[in-house]
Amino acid sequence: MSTSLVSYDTLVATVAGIFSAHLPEGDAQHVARCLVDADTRGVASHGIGRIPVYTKRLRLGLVNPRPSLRVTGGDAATAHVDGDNGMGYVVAQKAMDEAIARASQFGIGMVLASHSNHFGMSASYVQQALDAGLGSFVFTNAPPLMPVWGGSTPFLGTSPFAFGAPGETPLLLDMATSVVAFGKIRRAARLGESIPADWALDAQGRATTDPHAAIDGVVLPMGGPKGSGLGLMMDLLAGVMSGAAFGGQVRNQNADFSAPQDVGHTFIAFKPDLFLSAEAYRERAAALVQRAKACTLANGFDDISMPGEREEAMARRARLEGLAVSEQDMEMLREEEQLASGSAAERSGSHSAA
């Protein structure tokens, strides 16, 4: 498959100006970013693959470009917001900040989301509590695409768990309840790429190494009950308790264009010195990384990296050198910035003639 190198800047700005045809400029920039990190990262599940259903979605209006977003409730930690159709990075950020604040003040923060639409990369919002010296747990549930344990019917979302720690190693661990991110399928079709025979059943419920059978049928928990239990909770917290769409009833962003997602998350940001100093979590969290990197390496294993590691590596090395990117994807980049064009050209027609 032939790549184009393109910088990591050059990339960003490109994206933006894609979404600026539909999105405030700040909005268009912080979406940009979060799909290009999920590229740097190695995570091409939620890259910049992902723009054609987004803008698809805002051109129908079934995603509200400047959403009104609306905190309210909860006590001195807790707090609602409800994301007026946004887009999920949107609604997700200003989720997270209010989270941030919060811990800030109190130690702990919680808040949920509800009327929102897919957020991308969980790791984005881990990382935003990172960047704030605070440690976070990030869930959100999302479409029927994954059978409860014990059946054979798409029920649970592919629900990411995340998790983050700051400290000279910093934690980030972002994983799919599934044995793989259904983005992950949804791409190898786009490529014609076939999949892993493990990863999911057809319609008729028959493992599968096409991702098209696979789009019609169910992706696989990850550890059979395991990976069920956890959706269920992340179909819970982010979706019973928040006022969000839940139990199946989640739309699909990439097949149903009839109406909104209203997708629900949760973000709950912490201090990781609530109960002893700083410099004593620090030492004791370095000490930790410390001892699970000397562990004796299985056969097969160079090192041992901790969670999010090897991903932070990838995209420092992906903001020096660029990006590759794919044939495909930069035909669909060109496409998408004729779209923007033409929307923004429609934009300025309409408020001439008003």
The other form holds:
There are 2 protein chains.
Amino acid sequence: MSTSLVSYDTLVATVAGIFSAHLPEGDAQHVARCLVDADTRGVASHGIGRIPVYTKRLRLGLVNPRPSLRVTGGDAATAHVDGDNGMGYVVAQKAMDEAIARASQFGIGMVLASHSNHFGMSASYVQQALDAGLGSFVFTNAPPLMPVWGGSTPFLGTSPFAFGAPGETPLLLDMATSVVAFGKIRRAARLGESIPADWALDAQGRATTDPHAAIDGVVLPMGGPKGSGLGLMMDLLAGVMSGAAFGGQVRNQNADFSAPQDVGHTFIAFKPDLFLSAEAYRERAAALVQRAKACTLANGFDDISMPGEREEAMARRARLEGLAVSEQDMEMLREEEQLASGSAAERSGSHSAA
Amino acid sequence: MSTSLVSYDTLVATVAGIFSAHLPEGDAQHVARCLVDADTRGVASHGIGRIPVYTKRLRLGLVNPRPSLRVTGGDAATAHVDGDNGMGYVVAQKAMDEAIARASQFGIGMVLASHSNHFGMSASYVQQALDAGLGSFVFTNAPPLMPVWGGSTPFLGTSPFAFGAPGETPLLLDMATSVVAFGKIRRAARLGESIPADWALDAQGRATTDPHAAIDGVVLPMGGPKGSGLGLMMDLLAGVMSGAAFGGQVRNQNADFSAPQDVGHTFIAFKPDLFLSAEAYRERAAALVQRAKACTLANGFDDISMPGEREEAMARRARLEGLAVSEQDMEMLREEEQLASGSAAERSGSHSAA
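Complement to the form predicted alone: the form predicted together with another copy of the chain:
So here's everything in the complex, that chain up top.
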């Protein structure tokens, strides 16, 4: 497959250009950065390949390009953000900002968001907290793709459990509660590859290696009741408690174009050095990593890496050397740029002249 | 195997009698209740079978029977509890009390504990928050029994990830981050049963079905890097941040009688109805459960149960009908009662007359 090497800045500018036909410039830049960052981390399922569905929903009026994000305080260390059906990326960034502000004052802060949409890679918001020197938990709910334990029909999202803690080598855990992220199944379908037999059931509840059959069926939770329990936990925290849709009622952005998604999110930020000096925390966090890496290797491993470490190394390389973009994605970007200039013309009232 | 049916209250009184040779009466009652509660929930690995190692450590002076629990405030919504090497059960109860107080005031509260010991079943403290109408996260670190992902030697504890949320059917998730709780391997060894091949590696890093070989080796993390990531997260939150031992240095209470364990714990409590009326939260939490239970069943399932629901049903039955205690455990209780009366005599200065 032929690819083009594109610099990080160029790719972000291209994607931001596409979104700026719809969104305020700052929001377009933020969305573009999150999408390209996912590609730099090797998380292609949350990368620029998602652009067409986002712009489609914007064009259809299913996502509010200029939301009024309403922040209301709960008890002191908590707040609520009504996302006003804005892009999830924009709602989540604002909500994590609020969580960071509360953690800075109270040691820990929790912010829930409702009326939001798909926010991309959770790692983006964990990184936002890391950049502020804070640890965090980031949860979201998502459309039903995975059965609750004991069920055979989609009920839970394959929502990621995400956590971060600062350090010389930060911990940045961002893991699907499914055996695999559903995006990996979609990607296998796009690339015509088969999938392992324990990833998913087909529509009849049978194990399958065909990603197309799996897309019509369900992906399985990791560890059976364990992944299912984490999924229920996140739906309660992000959906039930926030006022967003929950319990299988978040709409699928790829399949349901009848109404907004109404996704809910949860952001908990905390200071890592509450009871230690900043210096002592740094030393102890570094010692945890050093001791882990000093363990005897298991068969088949060359090194021991921390959660997110490999992804950050990939991202650093991609930011320096550029990203390999497939011909298919280059074509998609060209099409999206054309659609964007059409939308921009339409928005400026000159669509009859275009 | 012959068993005796013992009422809940009688068993708690017997166990409390054993511990009251060492601990203040209230603490002895609390420890007894936690241990018997674990047995009622079917979590035998954290039940009365643990009594001998606790009393041994108390007799050896490795656990402080009358700790001065020192609470120091961090930022407003947080606090630290120095456990003064008290029993983990006592330290954890106090720390969760502090987390509940902070959540009541600030919406969310986080309390870290250091210089503690094994605290038994995490569900006990999640239940403590549920009884106060609050949701919670409960984390602990633990002696090294599980490799970090990529390693072959023990580094992480098989610490549980625990979470709770109130409701008509509360969610009470308490899951080991290992494929199985290590106690299940110890129990299989005690009962002479074999274990599945994917539970553990032996001391040479090979898969094994022999629980004795597994006890000399390592139990594997669930989902590979996922369970390993959760384990690192909990060691950072409970160990690094609290000032307790961490990174493979928590002592094993069953194997190391040279010094205190220095376990660390993390308790996060939060109000579930911050941005909804209490009534609306209850309705939505109930709807989540109802919708989950209404899913089409998977092959081989009779019903769909929530995390902790089956355990709570077992516990309710055991509290009504009594617990079946093995002859082996009855014998252990008799021995412990004798040891306790010896200790009590010793403490009252009359051991030469005994």
